[in-house]
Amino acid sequence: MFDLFYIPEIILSIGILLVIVIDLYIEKQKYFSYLLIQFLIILASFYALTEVPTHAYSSYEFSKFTSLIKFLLLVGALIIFHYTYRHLNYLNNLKIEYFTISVLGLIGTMIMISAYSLLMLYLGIELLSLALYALIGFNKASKLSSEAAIKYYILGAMSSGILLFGISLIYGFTGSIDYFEIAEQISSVNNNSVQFLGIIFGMIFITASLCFKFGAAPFHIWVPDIYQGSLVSTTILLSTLPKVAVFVVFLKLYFIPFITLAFIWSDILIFIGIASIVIGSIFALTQENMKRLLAYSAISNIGFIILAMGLVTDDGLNASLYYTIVYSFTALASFGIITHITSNSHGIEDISDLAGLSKTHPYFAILILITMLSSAGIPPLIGFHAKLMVIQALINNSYIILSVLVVLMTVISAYYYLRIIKTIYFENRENLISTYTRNNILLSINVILLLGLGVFPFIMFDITSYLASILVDISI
């Protein structure tokens, strides 16, 4: 019988593949195939939120908390599609191939956060890995876009290697690739055995391969290069929707099979996370390209978020959703931003290309102005009660150091937010004036969330905790 809770997934498949062929007859008319893919997003996003049991069918999950985040996958899919599409078509650079693999690492993404088999999880990483190779090097034209795409796809496929042999050692030494029977094996073995030994071994791979993933030290050397190589339109999707499904599976997979080696893979994930901080907010310092200092603000944003995950406590569990879902928000505004701004017909490289924007186009300035005082943390913004919650979480949990440490790292973090401000608002341009796309409407809303949920945090918080309380039933 054909069962209700596949149809988001069976919707932007069977649509993706009418949109290619109807886009064969209708080559000239982009905009028409654009808006059908829009429109795959939004009937998929309202199929998202059926409600459904909390129920795995063999290796598929079906639950409030996978449809509540594939909800908002799609949500941000939505607004991707639509920077992109502005963006692209401003520079001459747009193809409906464009769209329709992205889609196809949308339903990886969506894969990803349902399975509830190892199996199913490798399968979901690489259809995302897959589309992430061609996007990468979507822009033929750039040397730089060619030079990412072949480095991520020989580190791409390193990691998947490393993925299938820890997944190859927890299925032989515990003769599942399901998530609770997985379990149930590993509660049951001798913490002295060779047995247990073996799988520990496959769980640190695991780990190893996800954090690349994830663009977590110390597996982090392919981001800047990626980010600064990609279209922008690819950076955003890069920085977004990956970053969650990823980060969902690592909850799944630490807080349901590995949740009885928490006593390991916590200490492991509170050094990655503080690597990760540490690392991405000393070495933007120096960054000139806009999206290498955005990269390597993402990797230490991504150290808040796994930092937090490894306390393995409920306030580290909805300090971990919070600050995953304030990323995604900013990150999208960031990106967005920059799809919208043009120097001298080009697109935003350097952080000199936003000198004098505030004398030219003062609203975008105070769009950018917005994005990263939240990402440097500053109140009444999202991102000061995101970074909040972690260093709260840490206080509670008795890890004063790392505390101190991480508030180190937010104030120095701030240097490099507070120049790209300084460029905006008190430097002049010396070469031609920049050319700026039309205002935007979805992208105020976008930034002027940042303040609002900032204003009225509560909002965000109970999203999370509800969040928070329906994987814990699941994982029980």
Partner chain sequence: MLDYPILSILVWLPIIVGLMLVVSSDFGKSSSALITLLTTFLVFIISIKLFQSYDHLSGELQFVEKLVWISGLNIFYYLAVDGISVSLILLTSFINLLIAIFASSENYENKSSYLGYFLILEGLLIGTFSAFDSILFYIFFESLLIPLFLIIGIWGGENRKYATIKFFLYTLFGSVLMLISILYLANLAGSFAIRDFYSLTLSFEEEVLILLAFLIGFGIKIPMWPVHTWLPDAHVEAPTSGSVILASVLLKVGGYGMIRFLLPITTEAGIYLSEYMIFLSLVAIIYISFVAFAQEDMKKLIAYSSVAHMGFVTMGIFLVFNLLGKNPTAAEIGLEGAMIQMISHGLISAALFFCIGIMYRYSHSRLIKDNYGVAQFMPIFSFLMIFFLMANSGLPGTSGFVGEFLVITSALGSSFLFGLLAALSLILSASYSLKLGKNVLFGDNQKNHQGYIECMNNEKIVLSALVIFVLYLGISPDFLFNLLDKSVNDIITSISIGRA
Contents of the next structure:
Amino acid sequence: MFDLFYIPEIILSIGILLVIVIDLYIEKQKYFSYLLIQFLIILASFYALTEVPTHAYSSYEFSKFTSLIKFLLLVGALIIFHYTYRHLNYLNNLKIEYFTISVLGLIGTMIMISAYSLLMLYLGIELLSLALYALIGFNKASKLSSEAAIKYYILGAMSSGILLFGISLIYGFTGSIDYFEIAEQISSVNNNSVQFLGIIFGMIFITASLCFKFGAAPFHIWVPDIYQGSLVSTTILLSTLPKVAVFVVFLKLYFIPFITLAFIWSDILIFIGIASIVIGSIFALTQENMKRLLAYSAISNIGFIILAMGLVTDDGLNASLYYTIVYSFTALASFGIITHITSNSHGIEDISDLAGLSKTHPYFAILILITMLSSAGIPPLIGFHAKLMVIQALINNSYIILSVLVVLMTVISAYYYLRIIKTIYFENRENLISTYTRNNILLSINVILLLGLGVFPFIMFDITSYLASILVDISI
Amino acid sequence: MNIELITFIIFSSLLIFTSIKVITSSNPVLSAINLVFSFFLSAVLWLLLGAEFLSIILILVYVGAVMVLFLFVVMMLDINIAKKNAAYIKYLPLGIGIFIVFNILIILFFINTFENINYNAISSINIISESNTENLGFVLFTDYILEFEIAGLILLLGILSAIILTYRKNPNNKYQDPARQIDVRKKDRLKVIKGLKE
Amino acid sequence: MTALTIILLISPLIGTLLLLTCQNRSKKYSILISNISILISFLLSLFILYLYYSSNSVPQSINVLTFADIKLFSLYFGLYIDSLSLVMSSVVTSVSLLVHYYSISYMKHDRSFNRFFIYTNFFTFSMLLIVFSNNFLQLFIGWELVGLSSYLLIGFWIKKESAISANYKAFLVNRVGDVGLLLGLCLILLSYSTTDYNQIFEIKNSIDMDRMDIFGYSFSALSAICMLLFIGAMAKSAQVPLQFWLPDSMEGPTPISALIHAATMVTAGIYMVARLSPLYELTDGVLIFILYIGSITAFFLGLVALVQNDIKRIIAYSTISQLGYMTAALGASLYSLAMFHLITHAFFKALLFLCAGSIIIKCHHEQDIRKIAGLRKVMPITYLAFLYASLSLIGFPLTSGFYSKESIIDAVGYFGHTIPYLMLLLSIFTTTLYTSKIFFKVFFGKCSLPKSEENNFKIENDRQMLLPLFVLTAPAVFLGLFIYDPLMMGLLFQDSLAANELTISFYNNYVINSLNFFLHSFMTINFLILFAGLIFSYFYFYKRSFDISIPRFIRAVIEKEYGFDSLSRYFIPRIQNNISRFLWKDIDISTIDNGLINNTSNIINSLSNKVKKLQTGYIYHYSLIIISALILLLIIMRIAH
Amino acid sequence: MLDYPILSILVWLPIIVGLMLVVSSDFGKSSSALITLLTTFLVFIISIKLFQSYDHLSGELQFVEKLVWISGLNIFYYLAVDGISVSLILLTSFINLLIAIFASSENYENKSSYLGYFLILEGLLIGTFSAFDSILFYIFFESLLIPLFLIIGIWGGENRKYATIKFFLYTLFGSVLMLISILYLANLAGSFAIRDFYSLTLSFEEEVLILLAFLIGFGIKIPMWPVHTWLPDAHVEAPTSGSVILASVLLKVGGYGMIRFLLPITTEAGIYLSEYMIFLSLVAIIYISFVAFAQEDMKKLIAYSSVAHMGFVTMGIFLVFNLLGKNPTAAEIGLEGAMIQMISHGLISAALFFCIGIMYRYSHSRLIKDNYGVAQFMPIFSFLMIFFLMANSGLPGTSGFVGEFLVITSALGSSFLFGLLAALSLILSASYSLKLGKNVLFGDNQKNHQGYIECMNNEKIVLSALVIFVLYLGISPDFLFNLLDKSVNDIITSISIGRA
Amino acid sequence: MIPISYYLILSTIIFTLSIAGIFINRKNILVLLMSLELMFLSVNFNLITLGNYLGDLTGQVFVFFVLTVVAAESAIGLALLIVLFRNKKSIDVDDLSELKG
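For comparison with the form predicted on its own, please write out the form predicted together with its partner chain.
Okay, now the whole complex, with that chain kicking things off.
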């Protein structure tokens, strides 16, 4: 049982305990602890890739798919921590606990990804959520931060309750919490029986809760407030790692235990997806706050992912995977840039703070330009290909009207991305923006990837096809 | 009508009553006390369901620790007793409405009958002894060992977060910052003033 | 002959290009280049004309240079050498040469001396392009280039407000005609798949039967084409209702008025119809239309000349009226007569204009005849030249104008076109009146010039200005007599014009010969009217023995050019402005841009602003939304399953 | 055939140089201008080489470069040219060369990136004209927005923010609908290659919807009435060179797209709707001419005139539908007319925008009333401008005439009314073009507040080059016809065969 | 035996009561936290009941973990509450609306 196959999680768990202890003794040398954590993550990611698991704990899945996703998460965390360290350091708010809590949350995401039973899933989600509650409230001096934290806490706990209620229903009507057994059970249930209805109810509860975690409309309501209230470094974490994890949870839940219910959840997901796209686009239109705007943009992006997933086809699955990875890339870049730009020693708050950035910091201006255009889905950037794949999947499944609606929303959403570009490039107001570095190689690579992968989209396409193929291997 | 049913009816109606009190009472202390009552009542009902260990845990952990924590916070924060304001009344019908809709949706469904459910493939049920605690302990440390470990992580996280969130240096404490002492330059301290010649 | 013709044609173009390159050289270069190039053309056209007649050549159509030859259409530079084009080119180049020579002195004080010659040379080239064209595309190109040079020359004085509005108007009105011409051209291309005159003449009959729908009516394709082409001619030759640009074009330098707006360009329409006479002969109804247009123009625009006071404008209206005669002749299928009048008119009208120019220069750019008087003594040469030109214009027996004009009137009457005949007859009277009006007012009475200049006989004007007057007098007075008989016998344009037999029959049965015609004319009503006109004007303008008050209403109508004046000056611009503003402000900006486009974005924006309020920030609202959504999903599922 | 990938070079050379210029702000003004000049010149030379090596007797696609781009989706990196593409590529490289020459004397803040964006734009335009994979086409088509957006937004006029956003969203709106059609077609065809779409059999309803989507997409780009309102705003705010490239090349993308997509794919629907579409074109020609007449801003006037001239292009294209059964020759005339009109308008509008830019330099106003009596001070310039205005009003002997003439001929082949209405443009275009000349160039400007002086040598070179080409195309459009003939013919025959 | 539905209905009522508690409450965040506790209680009820019905221990194991997690969660929640109180000097729900729009 204690084989080394769940090494990344174990490494991180044990390592983080060590860091907590070590940190107590070398309180002043924060950089050392930080390096230690980064080293841990690198080690874990190394093992995540190299160790090909041979067999599995019944409620914990190991596969190429999960290892790859974990690897991506770890790399993401590495980058995020890199930004975070410098950002917090600059804001004089650096505590090594921030990283330890983050790492625990990271473990939570990994558990979610590997979870093969509802209990494990619940624990993973909670580990992540608890970490996020703390991280959001981390900026103790800020009213907004604590307000956001308490909001997220109450709503998050409520959604946990809903999740649990759903789980209990599923457990009650199938007699198991193991994905595989649930799947078997559901496939043998009569479509018209009461039991079936109960399972559907349970599934809806779970869906609602997961959509909440995902930030999909109409369960998105917390997203903008929380994005705005928390530190940028928390926002960047919040908008990337949990999304990927929840996405994988979605995939695994819907494509393993609930696959026979696809005819029901596909409609729900499509509805939720469209609602997210519409709400994300429309609400974002008049936002003044940068993080808030990006939050709505995230909602709309999540909508694309869910929509593609709701198609229950190979190309839909492919598209959603593609979109998720691209979205994470883009979010990493956009928030990453914001961590580097500060105004009056605070993080960038309003879009108008960015006015004239192109004159004072052309490097960052170009980065934002590319990132925003990619988010808007303008070719040849990678964001375009992501949207293209989703729309193509929609059309291949004859959802023409929906696809028209979706592209119209894309046009609307393009407006607010353009507004940012407009502020940066076309306005010459004086600003007090300062940056603590002239450039950042990681950030540059990240942004160049948005362009490069857009010109060579087949790289990304091959990766996702591979991921999808190994995912399908497992689920069927 | 057997004794079990009577117990159930009494305790469950009490439970509902205390629950309503929890959410409606204007004084948070009262709410907390009612919540404690609810936990007690639940523990009894859980006993009826044969979950002895959990009912003990509920009382020990919840009433003993969590609810005390709640009360502690109530005291610490020195919160005024809230008045029932107009908004409360305004939203009450909505609350009742949702309450009813939700209940109709689910309760009707439950009433419909929960019997005759056909479970095809239930995995093995690990019952090794009569004792609920022993059984629980067994599965916890065999089948659910990984989850158990994770629960440990969660608790660690809880501790860590609670500390990091609430801990603050007392601003009244006077202490020296050695780094700043070392960093001092002469010109920061010494200011040469050219005086007027007398 | 071909090579010579090419040189003839190219010479003014080369002149233009050379002039373009010597922008900053002295005036001498400009004078030399421009005049010599035209001189070459002139001499060559006379020479080729001589060659043509002496060697009894037949008309030939030569494609010289192909620019584009695709199966769809071909654009080539071609020459149609026959008596018609050669005679026309002789007229054009001779008038052009004289005007060039005249201009040397007329324009000597102008800063843009060189530019003037660039334009005139270019104009001559364009005109020759029309004259020698053997296909419609080349015709159209020449046609437009002529319009362009006219545009540039009218607006030659770029600082003069009236001039630049006049050239704008002239170009636009010409464009109206061009629409007709272009449509005709396109139809030709569609129907015949060629634009070559000869090819079209050959297959005209087979195509004639083709019908085409225009606004629901069926027309013969050929008639439609001819009609459209004539609309082009109407604009260029200033026929009602597209005549109103011509008086305004008098804002240009006077030599230009002589060259372009009297002698050459305005006759391009006449020339074109004559050139296409084989086609026009086959049409039904179009010729009648032409006839009526012509006679209406001749009569009514002559009347307008009566009430004008600007010397150049009077002559301009006279030009329109005379062009009406030519058009009427075309309409009566008397193509050679039309050409004849074209030729004579070119000379005497050019002469009139040059005289006017001379007067204007002498009077320091005073053009109002009420303020000019008594120049007979001061400008004897101009006086004489003007006298001869006027006699020719009014058709005094034996002059060129007499032969050409009387023949047209008599022939129109002879062939039984009563109403046009009457209008043409009456217009003799008006012609006489306005001509005498200028003549008497300008040359008689008390001299209007300051005393110092009055007695200065020696310098009437520069010699360069007077020489052309001398030279032009000859053809203006005597040319008619010389070519009348051969022309009427159909010898002159034998091969080029259709329906010569009509003219010939008229000649044989009515005219007999020129002398007979001269004698006979004294007995006709024409002469009576002319004579009455002369008597009347002698007493009215010279003796001032009586005064006629024309009713104010009629006077107003005539002065306003039957409303065309207001139409062109106020209504059309105002309508266009109003329509434009309406379309721009009300439809484009208000309806489409603000109404549809910006409103959409505004609606979305305000929608966003409104729905944004749903995000209240209160936890209970948030939880309410989440729970409601959950319940909604549950209800939907409950209903669905 | 050449043994090197000439199209890829044409596409990527300017893009790469442009990116370098954009990213590195270290280049000085003069060196960046020199680099741009050299690059555009090189591209121009290469495109001439392309033109020379192009075999115009063969209707096949030439210089094909086809690589798998995204294998799973059958998306190809598929560059090729036919006659239509070659002509437009020539136009693009020529206009860009002129812009490089013109811009060499202009003074802009951050000039190296300014020029860089133009180079990127050039590459993308060439890519658009040579892409034969629909997604590749779409990518180039959409990417065009980015550099232009920045050019107008950064170096534009007062109201540039509004104009750029409007321009961007407007065109984006059109193109996303088009994208849906492309995806739909690709789903049916199983491939994204444009030529594979031609052989699809679509139901009538499908065709109508696809046609409408394409019509909106390309109609906005070209732009057609009533979706033209972005153009005047964009033009007014754009810097001179921006206006030039926008008017002379970018609008052509719409027409090109119509010929590539609309004509062959949605033939039946096109025939059904042709009268409405021709009506729209006629509205563009007449209505917009009136609107142009009312303008007080020189650039707006020319912008509206562009819309009106593009009306001829769309009309020529849509006439093909109308004439397909009736009169194939006239259809061919119409399509060639449309193509020639595109090229010619590219030259003439470029010239006019250059002219306005030169005047703006002195008067700092684009309003007609602020520019007065220019001819007194700038005779050569005025002469050239009058020439271009005349060309704009379709004077025979200039290129402006040929296209209009062919389209009107074709229209007459369809119905007299169409021909007549189209021909009215002769009057209307003259009325607004000459009004501009009359009010701006002529008149007596005693005071001369503006301090006009004759334009600089590089500007003279630019304008004279345009004069030469306008005249050459007007007098001897043979080479263009030869280039286009086979391709146009092929399109029409393939449509006819497809119907039969 | 008491029918299983009774328990389920009871738990559902408590669940709904707790949800109603979240949005009826206008004043005090603490009560919200207590409502949440009530919610988890009802869910636990469900799990135990169903586990009992199925004769399966999984339900109870689940409840065990839920109790653990909720304990940790309440700790964090209360900590956040304290931070909030320090910042705002109030834990009124109505004061929690700086983030909106």
